[in-house]
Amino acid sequence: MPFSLTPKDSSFYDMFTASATNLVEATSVLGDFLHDHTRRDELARTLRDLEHKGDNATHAVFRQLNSSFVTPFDREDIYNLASDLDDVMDAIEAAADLVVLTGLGTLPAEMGQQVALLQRCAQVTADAMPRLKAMKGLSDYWIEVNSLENEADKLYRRLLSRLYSGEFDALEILKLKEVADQLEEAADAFEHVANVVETIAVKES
């Protein structure tokens, strides 16, 4: 490791870990939201609070980035990692908000499976963030997230096939597809996070 008279700001590691941990909580709440119709308004509010918490964490990273003279890795990668973590949270909150706003009732089982994949993505992402400091043991993380995102893509296509099968009326199809799209965006954003981590690891190797 090269010697430097100017210490690198290590606070980013804790910030990224906090953002990812927030996503673990959000995906857990989203799972409850899908299955507990009686608490949807309450749980949607909880997700909005978590989204605000995520926004604050993202802005904290940006402020720290602007005030740090030496960063632990490329500034662009720090910005992208924070932004992609925030994108996951935005998509999760949007999915729940759409369910409430459009008055959807029982959701297709495939959406529960989508959320289960997001929960797994969130957990492995939260587990990986502290390992950024040592840049070790990260390849298993991005490989798993890429695999989970591929599974999410297949599930999304199966859900679309079901939506267009004649089982649902036209208006319900539109409502459900909007929610499905947001859940798919969340899975994509998790993959973007993993891709940034892989980029960082390659540069630092």
The other form holds:
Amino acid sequence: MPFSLTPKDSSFYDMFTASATNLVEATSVLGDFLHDHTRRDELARTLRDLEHKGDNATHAVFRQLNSSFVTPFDREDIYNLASDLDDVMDAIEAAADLVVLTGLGTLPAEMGQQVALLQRCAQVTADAMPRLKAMKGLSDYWIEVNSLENEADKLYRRLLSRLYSGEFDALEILKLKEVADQLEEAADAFEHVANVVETIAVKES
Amino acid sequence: MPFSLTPKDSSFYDMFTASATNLVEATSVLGDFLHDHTRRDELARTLRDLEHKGDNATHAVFRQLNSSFVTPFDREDIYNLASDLDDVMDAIEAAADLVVLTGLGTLPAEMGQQVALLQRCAQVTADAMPRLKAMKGLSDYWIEVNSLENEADKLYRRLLSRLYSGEFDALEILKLKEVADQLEEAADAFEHVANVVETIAVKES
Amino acid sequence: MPFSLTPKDSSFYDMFTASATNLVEATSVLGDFLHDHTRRDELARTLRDLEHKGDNATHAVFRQLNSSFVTPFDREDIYNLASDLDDVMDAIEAAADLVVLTGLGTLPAEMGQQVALLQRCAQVTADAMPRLKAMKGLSDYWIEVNSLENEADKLYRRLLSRLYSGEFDALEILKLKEVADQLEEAADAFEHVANVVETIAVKES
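We have the form predicted alone; now please give the form predicted in complex with a further copy of the same chain.
Time for the whole complex; same chain goes first.
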């Protein structure tokens, strides 16, 4: 593990970077989870562990916020940034858990593409977090996340179109939609993270 | 009725306490509603009345907000607190109404447990509201609500697992999910209330 | 087209008015879409074009926000107002697209009523936007939108009641709910717009 999620003397920048790096790991595990049936129980547990790690990171931010006299940007924005990063992780972990508990087997190829978009979102988010310090080069980040989220929306629509094409019965559609909706929610939550960063940047400008 | 929901000369603290006490009543009625088939129509009407009472309480806050020169905390936080308390009530009333309109009979035991968690959320929320005045002893409250909401999430997952276990057909799953989703939304809205209180406390610290 | 959505030297008031006027057009097209089966593909494309126009309007607001030293109200409120207007358009476009991709035929009459409420919401919103300048006569607007959204909620419940009445099978219910949920989301987003306007007015009062 290249970072500590409960750092001492760390700055908010380090904490957000740690949270986002945790999401890079989680989206990577989710990719393996989708493709490798035989390891699903094991990988769902790994995601549960990453989610707990993420929770600790979120609460470290909140504790730091409560004990800091001066903060680098508005307290609400710090709060929202930590919460939105947490929402991404929750949706990723839920997606995997729902695959397991509905007993789904092979998943539609579109879900693999949804996860690939989430992996890219996680990477650009993790790359952007350290740049909050100098408040430079951030617009590229939120523009890319907005564009990735647009792609994710289109993909989600295409997946719905396939679900209702007659290939699946009502029960299968219900199960697949549980999972697809969580993946879509993860993409939305990445966009919310980018929106908070944009809000912070707008205030500073 | 131990409180008035349209108080004269009352403070925001009294108003929030009244709103939350209304939720204690509503979650109690919802418990009876789930368990007693024969009284469902009557109890759904009672919930509708409580929801109207809640609406009046919410609008009393908004009116007071518009006519107050000085407010005890940020106007947006007062607004959000009133709205989030209102969201809890809306979800509770919707859950009961959806049971009636989908014609569901006996409900899975997990729903009774969901409602028990909502009853506890309502109680700790009603107990916490008067403490906003001195801004003391609030962290225990939001920590407990966060933990209750975590339990509610797990319970919701367990319920989904049961719904997809093969025991129910697609139509029954659809109906039960309508209700389960509203109960889950009520738990989320209680967490939002706690988050606003935490936000207020963070600003004051 | 009576307005330009990428105005030069324009004020925020003009931009919000343009966005809301775009929604008047979109809800009108959606009405035709629901009633005229034969033109659905064509009208769904028209809605897609209006959505792109709306996106441009939203981004024009964001660019103006980034380049403005002084803004008529809080930057976050301008941001939220633009985002919420954008959410309405997204939901309207999605509703039409979902009808096409699920291959639904004749739709329940309640959906036509949902769209009629959205048309009224769009009209009162477009009428209110220019009044942001003088900050006068706005409470009538948000009171009407809140009341329209209440009606929309009731209508949505009545539609659900019909969906579960036994008239439709699980697959049809699933498809119809996809559309109904987007229409309900559009009504909610109109209420969010009205809430932001109320927030702005509360701050100014």
